[in-house]
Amino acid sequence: AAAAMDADASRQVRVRFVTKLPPPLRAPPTAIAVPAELSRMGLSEIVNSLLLSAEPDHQAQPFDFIVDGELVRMPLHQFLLAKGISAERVLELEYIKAVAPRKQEPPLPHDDWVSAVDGSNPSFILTGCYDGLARIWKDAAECTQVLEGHSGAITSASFINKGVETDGSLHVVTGSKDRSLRLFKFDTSVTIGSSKRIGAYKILPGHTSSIQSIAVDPSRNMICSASWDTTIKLWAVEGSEEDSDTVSVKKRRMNSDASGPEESQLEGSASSTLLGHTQCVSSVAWPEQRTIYSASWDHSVRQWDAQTGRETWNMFCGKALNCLDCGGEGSSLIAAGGSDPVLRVWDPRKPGTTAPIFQFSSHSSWISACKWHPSSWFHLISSSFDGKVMLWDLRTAWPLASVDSHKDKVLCADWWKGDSVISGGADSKLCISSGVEIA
């Protein structure tokens, strides 16, 4: 068999390069013979030389190659053998821009572990830290606001108004080990060179143990929180102030200025509690108005009807889970990771099966976070206690890139602006890898 493989490697394969990329990046569609031992690097060189001969100003760049919906990640002769494709036919190779960060931006230093990050706003990054503070970073460069008041580590933080809706003001929710959520609202005007300290306008107590994860519903009117106390609670963003039973107005002195004015603070109570998990609920996602997904240390992923509070589906996967996210085609796939090095993807539309449809196993320790790309069906990232952030494409089992800019466990990760990967770690840094081109 080894001799046969060697003979295969010395052969040639006829290929045709096709692409959906715009014209300056389109190679001529004629079939050419290439050595069968070429893998993506060699194929990339050929495409670049074809493009260069048509356009002398062409800047060489790395490409990836897709055959029958799968990325070529081994020498062509091995790929054809593994897929049972005849080497006699002309092989159509679709090339796309290789997805990998082109640049590491300067990291953003924090005073303790960076445990939460939200990159859904193109102008501001939100981070949560074990020092009990959340921070707003304008253009990933300068800390413009510090959100204070929690008495324990922040475990989760989310923008309530996303992206373009911010119109000069930001609305944020944070969750903490102090068992409460806090809501903050502030304008984005900044004084260059100093960060403004901001207190919450509303506190949401009610959990009996640490909050682990929060998610905002698509309409931005509701929040759900997942806790170590095994419950998920739903909260209205606005409105509970009018209901006098649920509010106690507290006076508190501003931490930063004890002699300053007193500020009144509202308290809200949960509109409902979802019961069913038997251990810590580590992660929640709210992809559609009526549907919440949760992951837990009890080894289950559960689906809930947000309106009735009923559990509508569950799946046990044999591992304690730390993170989950919904994405892929129609936002209907679930990625989750936890107490082993494997990132798994399930399709809950396939009833009666607990088998993942994809498994990615290049990490060497537990997985702490996973996030689908906001506009691509194929791409997602994972972070791990092994100190790495990996970029994945559903069309291959190998990582597209492995980012190892952290010196310790990575605790959280997200996409930012569609072309950057941001991650927080136990090295007290937020790292930013930019220039990820996803067509």
Contents of the next structure:
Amino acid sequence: AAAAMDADASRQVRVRFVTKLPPPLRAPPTAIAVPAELSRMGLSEIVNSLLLSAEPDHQAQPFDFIVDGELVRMPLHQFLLAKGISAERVLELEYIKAVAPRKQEPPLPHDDWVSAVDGSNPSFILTGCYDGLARIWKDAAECTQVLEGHSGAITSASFINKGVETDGSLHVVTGSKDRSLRLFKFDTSVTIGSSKRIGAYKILPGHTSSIQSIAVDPSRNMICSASWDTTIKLWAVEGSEEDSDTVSVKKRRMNSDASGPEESQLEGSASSTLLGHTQCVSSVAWPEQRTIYSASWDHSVRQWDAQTGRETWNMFCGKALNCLDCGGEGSSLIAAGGSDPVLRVWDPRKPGTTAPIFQFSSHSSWISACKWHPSSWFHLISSSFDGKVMLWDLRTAWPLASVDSHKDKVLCADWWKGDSVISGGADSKLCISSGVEIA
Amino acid sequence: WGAPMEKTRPRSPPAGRTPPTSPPTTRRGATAPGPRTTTTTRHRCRSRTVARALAPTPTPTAWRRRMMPRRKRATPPRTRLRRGTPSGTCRSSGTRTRSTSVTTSQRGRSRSGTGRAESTASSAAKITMMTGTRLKIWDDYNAEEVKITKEEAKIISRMMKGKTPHANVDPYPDYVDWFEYADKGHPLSNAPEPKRRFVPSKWEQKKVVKLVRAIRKGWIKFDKPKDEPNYYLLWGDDTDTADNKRQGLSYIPAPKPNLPGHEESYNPSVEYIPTQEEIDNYQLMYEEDRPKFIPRRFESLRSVPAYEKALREGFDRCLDLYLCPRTRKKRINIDPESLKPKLPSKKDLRPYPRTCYLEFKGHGGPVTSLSVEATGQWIASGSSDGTIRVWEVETGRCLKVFNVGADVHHISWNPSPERPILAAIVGRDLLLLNAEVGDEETQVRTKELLHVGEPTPEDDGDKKPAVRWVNNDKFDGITLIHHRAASTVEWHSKGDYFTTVVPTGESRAVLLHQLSKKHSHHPFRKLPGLPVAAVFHPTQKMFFVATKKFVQVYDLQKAEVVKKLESGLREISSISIHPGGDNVIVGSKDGKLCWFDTDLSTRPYKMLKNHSKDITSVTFHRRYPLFASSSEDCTAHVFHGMVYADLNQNPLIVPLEILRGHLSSDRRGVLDCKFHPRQPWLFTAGADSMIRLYCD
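Alright, leaving the form predicted on its own aside, put up the form predicted in complex with its partner chain.
Below is the entire complex, every chain and molecule, led by the chain shown above.
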């Protein structure tokens, strides 16, 4: 009987549940003994029952548990064994709300592959499509504006004034495979029910090959664009209209050939060009006023000084890269994915090493896009050609959730309103997975 | 018996140790040589060095021989013998001396005559009687009473004690080797050696002849065979015995049975007998596990039955002997791993294409050929469904479809990035068309380039011209109408010249075209067989033409054959030139791949037999040390092919990966493979109407 009791006792772990959640979700901080073979489901049940005993009208919900900055993803005794944590002392389990999309919104249909998406505006979603049109979707329901003018597939699109409306209109920039960027302006107070066609008010030509990615600087005055012609060009959003008036007649004629009606178009030219990559620059990110990060098919990630145009740091990773985003702690980590199924996260502040600090390898094909959560340091999404969008937490190597709503390659993905994941793919749909609660 | 007596006589001179045997021999020693030699040897052993030192001085024996008569004369004839007193002389005259010496010892008796023995024995008895009072001896011979003097008694008593008669005799004199003549000047005998010592003995010879004859006739046998014991160790190990080392067949000893134990006795103890239950259990066991012998008890040896398996086992044994192989197979024990050439690890040779990540779907028939644009942004593919498609590499999207309406046999993208022109063999002719990628300026230039002006007037006297350049209005391109069906097209690296191969064209089989001048000619009149493919040298003005068996290397400036590479293959199907230009790989229709090092030899440097079916295409990577071959067996093989700048070092070829994934369709597999120009990626075109991209 004593041996049985010993065995029973060894299977029990004394834990204390702590949380940073608001009071109705705060469990009593007393230490209790729980069976060691519980995984997060069982722990979640225990926390729910504790909360229910404290408050009778508590709604049961899934929780995730953190021990020493690591999410518990296996039975508790295995976890303790793997991490070398003693089961003798009282284990502090911090619980957070489980991060997973709870609801799939109806997909937004497009005419062709959805290749670009921007969800930085809480009320509008901007998508770019292979048919050369960019679309504005209000409240994830209806297409209110169609931005036309590109003769090639749109590869990237971005709001310039993110969420901030100036005189009731929003500015949008799109980059396309027709080697030009276009700036659009649209009215936010458009009646629902009509999809208005809007032409660009400004064209930024200059790249000699297709544009792969664009990024807007934090002050929203500059745009940088990465292109297949191995260059990164910086453009001013405002000003330089004087230059645009002096566009040569030939160019103007060519432009009118390409797209008929717009006579009032302005043209801008690049304020500077960043040279250094030897192959297609596939992605750029502009997290701070001075620094630009770029990823390229020449297997390198480079950091540029936006003011001087100099390369300040580079790193070779051995794979052709398709996407890059900066975020995480102090938005200083770099996540990038490319021609293999592994999403890697680097810390450029670490001296002397180019080894990734995190590697997420649950995808089965190329990674087409990755985005950090706009506010959380730990969460990022990645989309892959295997048709999945995965939600990652830096504190665990397993994906938190995997969205399988696409039937074909996923080409782009972004966060929207901080609690939804939007993704567009080769099945011509924009899928929205909402209800991702990140505290 | 000398040693204890010596103790009783303290006044005896310190003559030293006196062994009892030596003194009596001294007198007779002078005449008898036998005992004398023994004493000399003994002395020599004791003190040879001393003897040598004193060699000129007379030895005691000699001294005694000389001195004794004188002393005899000197000593008075009769002296009273007083016991215990030492005397300096001894009587030694005539019979008296003889009688005394006789009475003293037994040894003396053996020397003397037999007639005297009785008297001496009785006189000895008398002496012993008289020693107590007066020393008188009755002499039987002379019938008188002899009074023994004191000296005589002393001598007698010394002799009875086994000592020398005289006390001053040195029993161990230094030895003088009288016969030593090494430095004496002449040998012992001066007589000359007799003749017979120098003549071979006749009788000896006769005896030897007799023996030789006997040996030859076998009457005398030297190695008489030892009598072998007719028993042997039944349970001993006979693997090493002599008769097992036979000539020829090497002996394989039969396995030894175990020694019989108690249970095999005819009447074992009861504990060895299994119970009926155990016997029943044996029946449930497997045949192999079942015990071979079950002990049984018999009353007597007589009641033991015959062995029931005797016949069966005899038959089995005969069968074993009959079926036994008469030769032993010699096995060479070599680790197969050691025979493999030492190759670098695949891990060190990364990157190379390994996994398929992208599929380009859209064609409706087997994709016969593909080509990658110079920057690697697009690929073009031609298919048997009559279309040419342009794909975006990045996403796998089909950008354009050209419905050319006939089978596309071969397609090649212009290697110059400024000229996005596709050359394709459509049907039997060549079609040049604008791929419509690139910026406006390029488009304008390309459109200008793809326009044939006034057709140049041909000589009417000539037969049908080899090629006519005709505008193709449908695709805004140019059609080059060949006199016979063309099979392949290859561009020069600059993008202005290109070549087409017309296999059945005889003297006009390999044609060179210039795009800018819209001009064609056929400089190679004579070829060693039907041409299969033709390619330009990547850097120099050289040209390679692959016929079915050979690869001809031409110098384009001098218009002459520089080299002729002999492949030894049945039929060449494809050729690719290393970007350095000195190495050529050739794929054949029997699945073999030949690597030629043109600097090394005109024979293949390496021949790889890796595919089970025809090789359809071979290709080198432009930047990475990689090459690949695709085959009808639905696989593509990727190799590491490192060419060193050092001419002494041969190229290193390492097989890396077999890329699978294509499905067989109409017994055709992978029809073409091309590397990405900048990434270590491989595109393969399959008969299953799919293009796959394999990445590292």
